[in-house]
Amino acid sequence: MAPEGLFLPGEEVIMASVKVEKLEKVYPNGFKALHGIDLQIADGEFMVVVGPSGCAKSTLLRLIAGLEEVTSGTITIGDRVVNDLDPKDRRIAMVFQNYALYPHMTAYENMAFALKLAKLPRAEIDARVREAAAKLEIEGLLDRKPKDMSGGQRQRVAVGRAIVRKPDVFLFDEPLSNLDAKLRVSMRARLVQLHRELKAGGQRAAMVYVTHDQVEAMTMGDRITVMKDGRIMQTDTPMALYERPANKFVAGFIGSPAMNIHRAGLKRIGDQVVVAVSGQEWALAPAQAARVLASWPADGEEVWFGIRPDSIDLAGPGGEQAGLCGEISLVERTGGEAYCYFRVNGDEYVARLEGSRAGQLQPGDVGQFRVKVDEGHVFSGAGGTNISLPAV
């Protein structure tokens, strides 16, 4: 048998899911970082954990890795509860934000180091290192030391060092945050492609990727877990989070530009529901109205209405179908798209427009905008629950 976490040629690789149940972490000073987390990551799944700084997403990753002790709850990898196992015995490989390469070793030596400690045959070590280097397109860097490589190259070596171990679980802790914007885009595409290649080659390791960047989350994950204050707000596919946010926090965090969310009022007229927001009144679509009626907020409870920038467009000629009229404060043109910011009765909105639709709009102009109310969301003040979503 190979040492724990490493596999010899022909040896069966155990396909492992990750299951976290009622996980809590309390530090000696009494601070509670995690509050009863439940999360299941399937074999071969690319799970992104996203949230603002301080939400304990990295703490969750470090507990899975065994770098911190669990206060209560269980972590299961495959069919083993790993709470009491050392990191080296959990069959995981971790890629850090700061690369953590040995500066005195070449890229080849960094990638081969753990395999040498495990006393794998030299030919097997060489084959693994060169195969990983080919996947990451760093064959020409194997003789270089970290100081002679760019940040992106060093990060690829760090990923290669994880790949050669053939773990059950890859853990990524904000691995791209030190790279410039252009390199981040190319590296996240490469990591997604690498995940697919590994699965196609039979290495169906689960990947858990922590980031504070919701664009990374939306473009990389099979599913996304959104965290806030040590709790999971929602776990779902990227488009489900975007189109069906479970609460006001997820709605505001996922999406760029963020969802327009403003205080609102509700009026019930028979089977109809009218939402009053920014001095306007709109009737909800029948299906929306039925769902809101089924979860009608208590008297005096605060209510919010949210609408994505994609669901706001310029009104037709003469202002037909106008839902909002406001003074434009900023137009950001990005080529094929333009983001138009405008104010209505003190509330700021942003609309995502086709570049050609934005035309000659300038700050100070008064714009007439059409709102697709049936694509909006109603959030209760109590916890910010989305009361306009269909029942699951």
Contents of the next structure:
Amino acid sequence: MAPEGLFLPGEEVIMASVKVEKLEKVYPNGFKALHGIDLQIADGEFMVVVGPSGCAKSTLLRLIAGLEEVTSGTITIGDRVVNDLDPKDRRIAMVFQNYALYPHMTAYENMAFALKLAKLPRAEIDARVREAAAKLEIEGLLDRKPKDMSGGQRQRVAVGRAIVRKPDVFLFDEPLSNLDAKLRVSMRARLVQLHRELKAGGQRAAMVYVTHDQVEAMTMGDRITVMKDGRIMQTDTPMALYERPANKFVAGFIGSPAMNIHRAGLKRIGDQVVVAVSGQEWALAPAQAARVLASWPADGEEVWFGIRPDSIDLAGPGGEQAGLCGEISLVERTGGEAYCYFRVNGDEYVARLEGSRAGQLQPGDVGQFRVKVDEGHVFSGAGGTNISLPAV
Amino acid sequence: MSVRATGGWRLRKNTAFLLMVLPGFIWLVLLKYLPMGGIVLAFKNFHFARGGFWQSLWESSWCGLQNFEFLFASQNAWIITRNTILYNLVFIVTGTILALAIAVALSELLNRRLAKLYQTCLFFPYFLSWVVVGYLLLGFLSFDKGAVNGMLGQFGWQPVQWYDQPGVWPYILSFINLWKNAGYNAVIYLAAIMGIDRQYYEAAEIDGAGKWQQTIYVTLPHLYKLIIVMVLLAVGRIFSADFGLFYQVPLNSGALYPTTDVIDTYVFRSLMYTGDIGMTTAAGLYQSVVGFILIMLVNKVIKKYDRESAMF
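With the form predicted alone done, generate the form predicted together with the partner chain in the same format.
Let's see the whole complex now, leading with the same chain.
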């Protein structure tokens, strides 16, 4: 009989999904970390959980791993409720932030450890370790101990240790945060590629990847879950989160530079809805207006208007369309593009411009910008809900 | 000039650290290095003369290795050497194992308050003087009023003259030594265990390791270097016995000498009876030199197998 969580050759890997229902975590000191969250991850899906520090994203991961006790709610992996199962019996593998490679063991021994404990035949252990090492291009490191490896190499060994177990679910707890920027980019791509390879090879394990880095989230995840204060703010594909943020928090968190969000007022003029922001008044597009009208805020309630830096451009000659005029405070040139920071009636804006269009702009200049209002978002003043959200 | 400037700059930069080191340095020089001059006593036929210690030392004649001969010519030389080494070996092995076991058990206790209570209880005996321990033990082992004989009497068994039974004392002394010192050593190991990153245990848990396997594969490898340092230090003292344990606890009972007499107690008694400072200094020098050689040897062996774990 195969040991739990580890499959012998020839055995089929179960198509495993992760289902989290009404999950709550309350610590003994009374602090409520998770507030009854629901989340479903399909088998083979790469789900990134992202959020600021202290939003309980790692707690969610640790609860799925079984490293912490669930207060209430259920966690289902495949067709089994795993709330009361030990971590080793949940068919999961985890890659830790600091890799947690056993320092006294070589890379080979680290990768083989779980298989050895599960008493798999030596030949099977060797085959699995060498297969994973080949996938991760670490065959030459197998005899080295962690202290003799670089951060990136350790990281790959840690991933290899997870792969050899052939788990139903991979859990990654900010695994790239200890790497330098360049290595992080390459490891990001490698992990995504690995996910594809595993899927193509029939190992349709779900991956749950926790990070605070929204660039990592956007570039890696099939879907992203954005969390704040122990609650899920939105779960969707990266582009959907970017284009249709459900609320002000998601809008501000996803995207770099962040969305320009400022206090605004709404007016109805006939069929038109006009948003007044930073001393300007812009008519919303008819479709946008209709949606805003459907969730019209209470009288006098202020709203928030958000516009992505990509939706602001330098105005052409004649100053057509909705526009902003402000003194430029900073121009960051990154090569192909430039971020132009300017201030309008006390509100700070940033525009993402093509490098060539940024031209000779200098701090202190007064710039004329046009705003694609139809790409903007209106968030309710109280809850920050996106009331201009287009229907999916 | 530039070297001086650099030196001065370093001195100013590290003033705070140097001041912290100063008390330890003074202690080392005053109590460890200066007394080394007394080693000459081991090679002198020391007699007190008028004019005090220094005058006596100056006037005493050189006697070569005579003091060492006196020590080894004694009929008891073999017994005291055997006792000293065997006791210390037993103490090192059992003490290390028990201290580790206590430290691991304490670290696993989820209730931190209880863990602290147990830790304090285990640590407490370390602060007791051997004189107190000796009389505490007498309360148990006294022939007519001891608790043990009292219990034996309850079962209809004859009372035992414990202080006339050399055969049982290796066990009694080993037990007492463990009881008194294990808690202290456990605290050192516990501090090291607390420093181990919890993620190693979590990784091991996910890998399928139970508590015992976590101890074997995570805790012990992380304590390996500390264990080596502790054992190495203990090996250096293998020729020195805990005087209080071997003198106070058996209440200096002559009948127990075959199993309780060690180099330190023998030398002490010799000094008391003969007043021969030369011989006792020779014994002390002998203990130190052998301890030094042993440390070097053990360190060399460790270096051969695991270079990084060696102390120097």
